[in-house]
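Only one chain comes next, encoded as structure tokens, the form predicted alone.
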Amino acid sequence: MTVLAPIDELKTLVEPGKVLTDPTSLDTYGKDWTKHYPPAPTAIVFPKTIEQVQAIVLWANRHRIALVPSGGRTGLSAAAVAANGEVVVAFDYMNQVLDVNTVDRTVVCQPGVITEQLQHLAEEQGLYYPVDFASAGSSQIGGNIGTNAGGIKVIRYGMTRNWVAGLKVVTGKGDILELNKDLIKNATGYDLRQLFIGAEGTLGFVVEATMRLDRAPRNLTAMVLGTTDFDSIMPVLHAFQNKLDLTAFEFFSDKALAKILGRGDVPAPFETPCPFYVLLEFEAVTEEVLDDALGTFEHCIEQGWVLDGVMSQSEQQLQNLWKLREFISETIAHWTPYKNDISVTVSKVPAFLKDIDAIVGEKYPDFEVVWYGHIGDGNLHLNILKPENLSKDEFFAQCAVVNKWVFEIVQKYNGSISAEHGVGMTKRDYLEYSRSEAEIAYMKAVKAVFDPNGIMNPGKIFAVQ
């Protein structure tokens, strides 16, 4: 009897040509948007069916070979990086929409469906998929679920978790589970669906997802306001929330705006220089709503919180105003930023940011720091830009030293070291700043139940045991 080598056996489990081992593929599919860890997978496998995914997981258990899921590879925590000889399971060919139900307002997706594809499909049905972020054109639904992706509309619509009606998963043991069966009400014990959302593929692989949709928003209108200082941002938020149902409330610093305007393809919102800017969005469904927005703007100016502002008057202007915020991450990528994605409850944001800013200013006096984020839900993105005269490794090492102080402040405010980017490998060693020792022990115990052989994305969230 011929005994096949593991990779040769793997090739028999999927269609011809769907296992790749060439250097270019290993590099492309072995990484995500982080640049901390060089990719070093053994092979890339592309399943097309749930049965093939199950066969791959059972194969990995037999041979004790680690698996790493790969979607759009837009992650920012190295959760999809294969740096230790793992086999990458890429879901590019499991990219079909299987069903659309306009009565239930649901869409059944394979994990490789692109976020933007789901958004456009919802629009065609007169509906709306509200989870949105800069990488929507390349991120995949499976990856969004694995990291519980958030984005720019969380203040109104919540995280990915809020929009998952049901899941089919292949566990680390190779079992196929159907979780929640798309029900709105289901009081039958533990909701295992929620364990897989945000688990970063450490418990098993999402192989099918039923996503909820909402009614389409009407006449979305944005305002960009320049504030006198950071302390003015929260009063502006409260003033507008008292009058309007906001769909977004974002902020960015003057340094972030300068980087965007330096591109040369996005117009400035207005001429008045300001240290901080907010972008807010709402549905202007009536003249009364518009009057409330303008009245609140005038009130903010009278209070000395706002120096200048602009309101979109067309779809094109709406898009241009959003570019000021959404293009930041892509634009500063040139400087190889060290990213921190941190959060606290909204009421604690001003004091929290002051403490963080003081530490960063003291410890990074020669580094350029760019602030932006989803401040309406308490999520701040701290980006330290790499100077040209520093190597990537030296720069990351210096940033890692200061992480301890940054995360001690996060812990002080009962915040999160990762609001929406996940833990992966970049935040793994800092998990204790957001989770207690007892919580981490329970998390590890849950993983052991679903993945007893430790083959599912090992080394992510917490270190390999």
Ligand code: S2G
Second form
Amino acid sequence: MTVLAPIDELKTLVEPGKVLTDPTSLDTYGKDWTKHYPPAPTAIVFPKTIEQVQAIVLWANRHRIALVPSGGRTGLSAAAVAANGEVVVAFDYMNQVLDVNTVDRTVVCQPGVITEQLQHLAEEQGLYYPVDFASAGSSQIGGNIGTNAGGIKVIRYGMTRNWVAGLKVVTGKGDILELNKDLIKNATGYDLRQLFIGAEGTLGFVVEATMRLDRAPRNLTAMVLGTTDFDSIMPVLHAFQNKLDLTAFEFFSDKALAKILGRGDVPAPFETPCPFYVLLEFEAVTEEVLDDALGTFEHCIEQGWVLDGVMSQSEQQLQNLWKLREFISETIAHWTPYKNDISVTVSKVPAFLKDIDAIVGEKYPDFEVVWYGHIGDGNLHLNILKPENLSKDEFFAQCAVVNKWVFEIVQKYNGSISAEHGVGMTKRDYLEYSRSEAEIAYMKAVKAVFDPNGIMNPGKIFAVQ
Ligand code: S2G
Ligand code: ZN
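Right, the form predicted alone is done, so what does the form predicted together with (2S)-2-hydroxypentanedioic acid look like?
All chains and molecules follow, beginning with the one already shown.
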């Protein structure tokens, strides 16, 4: 009997033409949106069924070949980067919506369904998939689950974790598990579904997900307010939260706004130059809610927290205000930013911001720092832009030096070194700033149960398994 070379054996497990090894495919599918690690996979394989995924995992265990899951490749922590000869398992051909149940308000998705596709499907049903972020047009549901994606509506709707009713997974051992069976109530032991949400593909593959939907929001209305300084941002949040049920509360700095206006395709919110801006959103369901919003705006002006502001009067104006916030990430990508995605509890944000801003100003005196993020849920995106005169490696090396100080402050405030982008490879060396030694040992023990041969996305989350 001829023994096939592993890659030739792999080709027998999927349909013809679904194993690629050409340089362009290896480069395209071997990376995500991070630019820290050059992609170097051995091959890209495209399964079409759960059984094919299971066969690939069993094959990988037999040959001790590492597998890296690949969805929309919009990740920001290199969790989907294959930098060491792994085989990338891409879900582009498992991209179908399998069922819509308007009674249960659920949609059964294959992992390759694009996030925006699910959002639009929900809208067609008069419902709403409430997890939204800048990359929703290309990210995939499987990857959103792997990272427990957050985004701009977390203050009201929570993270992806809150919207997963059930999962089918193929574990790193090759077992197919059906987790939670889409039940709202199910008190029958450990909820293994939760382990796979945020596991970054280190325990197995998500091969089917039942996503929950919410009622559609009514008459969403946004305000962009210019604040006098950092310290005014949280009092503005609390003033509005006392009066309104916010669906979003974002912030960005004047530097972020300058980059957006530099594009030339987004109008300024108003003329008054301000150091910081908040974008808040709510459902203007009654005149009373609108009056409360305007009254609170006046109150914030009187308190000296706000210098100017604007409220959307139409869907187009709502979209234009959101562009000011949602376009930041793609716009500053031009400057190869070094990204930190950090969070603390909301009550600690003012003191935390002050400490971080002091250290950043001291350590990065000549770097251009862009602040933005989901400050309403305590999540800040600190992006340092690469100066023209520094190479990427030199720049990242200098920024990594300061990470120690930034993460010591995160640790001091009991915060997270990665609020929503995951650990992947970019943050794995800093895990202990947010997780105890005991926790890390337990996580590794869980990994060993689901992936005893360590073939699932090795080197992600943990530097050493
Ligand atoms: C955001 C998108 C990724 C980034 O805009 O909220 O999570 O940090 C980010 O650029
Ligand atoms: Zn974000």
